[in-house]
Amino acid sequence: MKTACILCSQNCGIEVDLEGRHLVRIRGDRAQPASQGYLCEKAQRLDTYQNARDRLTSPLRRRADGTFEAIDWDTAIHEVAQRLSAIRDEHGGDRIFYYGGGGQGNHLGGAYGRATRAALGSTYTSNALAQEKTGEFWVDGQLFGRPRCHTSGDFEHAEVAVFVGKNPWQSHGFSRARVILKELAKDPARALIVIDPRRTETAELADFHLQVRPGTDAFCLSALGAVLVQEDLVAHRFIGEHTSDFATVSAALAAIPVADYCARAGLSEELVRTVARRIAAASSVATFEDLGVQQAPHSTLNSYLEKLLYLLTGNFAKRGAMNIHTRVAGLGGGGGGGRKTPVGGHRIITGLIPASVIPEEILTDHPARFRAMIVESANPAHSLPDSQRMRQALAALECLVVIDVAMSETAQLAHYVLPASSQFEKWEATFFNLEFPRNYFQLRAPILPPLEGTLPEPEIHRRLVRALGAIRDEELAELHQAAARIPTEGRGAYAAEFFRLTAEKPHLMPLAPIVLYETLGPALPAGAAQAAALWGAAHICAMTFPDSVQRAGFAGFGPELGEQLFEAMLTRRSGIVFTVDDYEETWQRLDTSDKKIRLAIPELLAELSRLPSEDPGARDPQFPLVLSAGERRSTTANTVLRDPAWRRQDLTGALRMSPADAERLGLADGGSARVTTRRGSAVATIEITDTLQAGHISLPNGLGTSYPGESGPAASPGIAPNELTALEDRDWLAGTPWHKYVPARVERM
């Protein structure tokens, strides 16, 4: 049976053999157009997700003593709607905060969650992107006109690939990552460049590894940009034709003392100059920045400096370079529009509140504080910084509702827990459609019936919207009639009735996912009602990118094109190529008035000018080490895999450190030590490795989640990294936390 892996953003296509409810054999789906049969080792253990002991099988209500009792679905929906509507009626719907709406490969539920938010008047939202990518999205908006002008690297064709704080060997990030990395490494005409304080698996393959000191990425990146300007290696013709404000950026980079910045970053000046020259000489360059720099000091500035490297060398809108991709649906929460958070006045980017400020928006007597939360397919009590403070905030809410598959750390704090069906028990999809020039989408049919007592998120949200009284039966009567004629007349008449209805009754448009689910859903083949919301997404995609959709093999114009695209989504189980682009198409996707790139970002140029006053080598004597909290390893994945049995080695998630630090501290490989930060401490097993520099230590992601034992509760082995991170350590502009730069000390037990 065809489906997809759910352990990273790539969602590689897989074929699964079942024995009962167990996934017994998993192999790559060669027909999936993106992964083409590619699969890493982690997917082999997906059965530990599907059949975990902490699967929820009944709605739960918290008792006064803090324990939970099972209740039926009707009671749960009625009480949740009653509690939330009471808060809305007394304080306003915008006091109800929504977090999540899309775990890995679990995005359709988030689309239906928008309808529940609309029924409540809930206007503030956030998700995991707000502790990772919002700074980069903001930079995209300043350079290209809108944050949704997100770029994708054409690594398959790039002469030079640059990975900044990124280890695609483990974290992937683009299709068939390991295959493409090997191809890059073995071709003498191409080059692989890695900027990372750790010698990762990707760095082992690299032609050039800029092994920066932790937290000094801004010095390294600005030195590279400075070499391009000072040695006149920039693409003058490209800059003159396609950009503005170059003089301002050039002056800023010309003033940078390259030798000094290289020394601060712990790098050879000769190596930095060689790398800059290799980038400038290449016919094409593709770059990828990730959490290593996005969750570290100067997060948003790092994103800006990384993008300047490819823009100043003209590696934009061409083969093997950076291009603006298409999309089926947006990843953020919508346009920011200059909005601020209601209590702290923090910047909202792509509609997402910075994850690090959520407790500040709850733990206060401010009248605009958040009083309730809906958390869907997310675990902020574990995944967001400063877990202690986050737990305090969640416990202070008047109502916390969690929709999830397992009894997560956040669910343990909830007033109500609503059990969702797993990713393999419902229709699902991912909206991480980030490829160029061929972009992919896969709608996945369930391979198992829902576990008894669970519901797919579209049905949960339908029941909530109905219980809130947001839709009346009589409002949809004519649309139901139009849907009934679809088997004989097609969806044309239904579409006309849908748009007439939402025009006459505009309050239904924000509820459109539920309207579609109830009316169009039953008319879809193979029981695919949960995919009804994709009908609108397919039409919007076809209207937004008609030429690209047609190049992918879909004929027609307007609604006909959208219908063809939707039909292909519904019926092709291995997924589809939904757009094919010419590289020149990127210029049409710029959203600046003159279709030119705005190179100067005043806020970040001001931050750049302050770098000389910093001493990146300065350390608090109480915390002389830098902890990277959340390294991705072959033994870790996202926390949907909560059963520790899925890990076959490194069961406790060792604290890695350099031989020099181990010798100084008197620690042996396999021994125990206490790691302490300003926020907490934990005992860890030591692993000594020469992949780390002295002064740099790391813990893996995904561990420290609670998991029931065979005969009672038992703590999962490993350290929950966010027991050690602090809310205040975050980017000044985007609020992204510094998970990769946590001051720490280690002491022998």
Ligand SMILES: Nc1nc2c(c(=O)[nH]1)N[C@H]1C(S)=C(S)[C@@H](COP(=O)(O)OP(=O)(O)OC[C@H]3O[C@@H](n4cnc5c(=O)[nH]c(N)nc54)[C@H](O)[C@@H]3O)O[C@H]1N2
Second form
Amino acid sequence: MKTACILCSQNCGIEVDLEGRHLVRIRGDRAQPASQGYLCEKAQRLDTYQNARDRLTSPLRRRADGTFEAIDWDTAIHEVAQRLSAIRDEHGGDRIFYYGGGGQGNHLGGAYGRATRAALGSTYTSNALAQEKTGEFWVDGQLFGRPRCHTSGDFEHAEVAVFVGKNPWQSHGFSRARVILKELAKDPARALIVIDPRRTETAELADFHLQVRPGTDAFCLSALGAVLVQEDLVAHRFIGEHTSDFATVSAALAAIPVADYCARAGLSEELVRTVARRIAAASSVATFEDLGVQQAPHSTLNSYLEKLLYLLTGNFAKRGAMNIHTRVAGLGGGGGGGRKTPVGGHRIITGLIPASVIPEEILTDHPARFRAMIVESANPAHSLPDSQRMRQALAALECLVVIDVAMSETAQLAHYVLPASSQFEKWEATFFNLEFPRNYFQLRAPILPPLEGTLPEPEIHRRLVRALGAIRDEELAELHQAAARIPTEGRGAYAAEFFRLTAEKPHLMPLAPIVLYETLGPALPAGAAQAAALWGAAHICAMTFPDSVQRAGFAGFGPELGEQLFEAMLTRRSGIVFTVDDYEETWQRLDTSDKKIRLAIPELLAELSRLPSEDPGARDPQFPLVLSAGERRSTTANTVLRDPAWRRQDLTGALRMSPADAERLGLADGGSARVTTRRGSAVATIEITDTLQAGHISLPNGLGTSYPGESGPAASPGIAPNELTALEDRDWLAGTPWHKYVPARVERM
Ligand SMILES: Nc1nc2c(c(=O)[nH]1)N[C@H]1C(S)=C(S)[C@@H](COP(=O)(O)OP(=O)(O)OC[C@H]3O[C@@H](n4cnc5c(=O)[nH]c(N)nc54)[C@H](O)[C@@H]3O)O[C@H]1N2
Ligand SMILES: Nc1nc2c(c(=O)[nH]1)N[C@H]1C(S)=C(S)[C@@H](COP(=O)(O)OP(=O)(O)OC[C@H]3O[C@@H](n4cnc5c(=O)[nH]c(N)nc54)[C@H](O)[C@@H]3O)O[C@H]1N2
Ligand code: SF4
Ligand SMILES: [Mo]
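Based on the form predicted on its own presented above, generate the structure block for the form predicted together with this ligand.
In what comes next, the whole complex appears, and the chain from above leads the way.
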């Protein structure tokens, strides 16, 4: 049976054999157009997700003493609706904060969650993107006109690939990553450049490894930009035709003392110059910045400097370079720009409240504080910075509702836990459709019936919306009639009725996912009612990118094109190529009024000009090491796989350390030691490795989740990284936390 791996954003296509409810024999699906049969080793462990011992099988209500009692669905929905509407009626719907909406493999639930939010009048949201990508989105908005002008690297065709704080060998992030990395590495005409303090698996393959000192990327990246300007290696023609404000940026980079900045970043000036020249000489360059810079000091500035590298060399809107991709649906929280958080007045980017300010928006007596939260398919008690403080905040809420498949760290703090069916028990898809020139989408059908006691999110939200009284039966009568005629007349008349109805009753528009699920849903083939919300997404996609959808082989114009696309989504089990682009198309997607890239970002140029006053080598003597808290390894998958037994090796998630530090501290490989930060302390198993430089230590991501023993008590091997991180260590602009730059010390036990 065809479905997809749900352990990272690639969602590689898989074919699964079942034995009872177990996923046995998992193979790559060669017909999946993006992954083409590719898998990494983690996909083999998916059964530990499906059949985890802490799967929830009944709605739970917390008792006064903190224990939980099982309750039936009707009671749970009724009480949740009552508790939340009481808070709305007394304090306003905006006092209810929604977090999550999907993880690495599931975004349909979040689409239906929008209707529940609308029914409650709750407009503040956030999710994991607000601790990684919001700074980058903001920079995209400044340069290209809107945050949704997100670019992707055409690594398959790039002559030079640059990875900045990104280890795609382990973390992927684009299709068939290991295949493409090996191709880049073995072709002498191409080059692989890695900027990472650790000699990662990707860096091992690289032609050039800029092994920066942790947290010094702003120096490294601005030195690279400075070499481009100072040696006059920039693409003058591209800059003249397609950009504005070059003079401002050029002046800023011309002033940078390259030798000094290289020294501060711990790099040889010669190597930095060679890399800048290699980038400038290439016929095409694609780049990828990720957590190593997005969760480290100067993260938003780093995003800007990274983008200047490819823009100043004209690697935009062409083959092998950076292009603005299409989308099936956005990943942000929606809502207008310019909004601030209700208590702290922090900047909200793409509708998402910065991860690091959430406790501050709860733990206060400010009248606009959040009083309730709905958490769906996310584990903020584990994944957000400063878990202690986060737990305090969650505990202070008047009502916390968690929708999850498992008893997560967040669910353990909830007033109500609503058990969702797993991603193999319902229709699912992600909106991680970020590729160019071909972009992919896969709607997965269930391969198993729901585990008893669970419901798929569309049904959970339908019941909540109904219990909140947001839709009345008689309002949908005509739409039901139009849906009944679909088998004989097609969906055209239904569409007309849907638009008539929502124009007449505008309050139904934000509830559209549930309206579609209830009316169109039953008319969809193969029991695909849960996919009904995609009907709207398919039409919007076809209207927004008609030429690209047609190039992908879909016929027709206007609504007909949207119908064709929707039909293909519904029926092609291995997924589809939904858009195919010409490289020039990127110019059409640029959203600035003059269709030029606005190179200067004043706020970030000001930050750049303050760099000289910073001493990146300075350390608090109490915390002389830099801890990278949350490294991706072949034994990590966020907190989706909660059973520690899925890891065949590295069971306790070792603290990696350089031989020099281990010797200085008198530590042996496999021994234990205490790691302490300003925020917390934990005991770790030591792994000595020369891939790390002295002064730099690293812990894996996603460990330390509690998991029930087969008969005995719960265990949680490994260190939950956010017991060690602090809220204050965050980017001034985007509020993204510095998980990769945690001052720490290690002591022998
Ligand atoms: N196996 C596995 N794959 C995953 C995931 C998983 O949990 N496990 N999670 C998925 C998710 S949600 C995401 S967002 C991606 C993240 O994917 P990545 O960003 O690639 O993952 P990380 O390993 O967290 O960080 C990348 C690199 O940053 C480096 N780094 C640390 N400090 C610095 C620094 O100061 N400067 C620079 N330049 N680099 C630094 C680290 O050494 C590391 O190699 O991975 C996805 N893929
Ligand atoms: N210190 C540190 N912290 C980090 C990071 C780091 O590198 N270092 N990385 C950060 C990053 S990049 C990310 S993306 C976040 C990820 O952190 P989160 O977004 O909080 O979530 P995940 O760990 O991916 O877990 C998702 C939850 O979804 C549940 N789930 C799985 N399937 C379903 C389903 O079908 N329905 C429902 N309702 N629930 C389901 C799982 O049981 C789990 O509780 O962590 C961040 N936190
Ligand atoms: S974890 Fe591996 S197999 Fe699964 S989607 Fe990611 S790259 Fe593909
Ligand atoms: Mo992430």
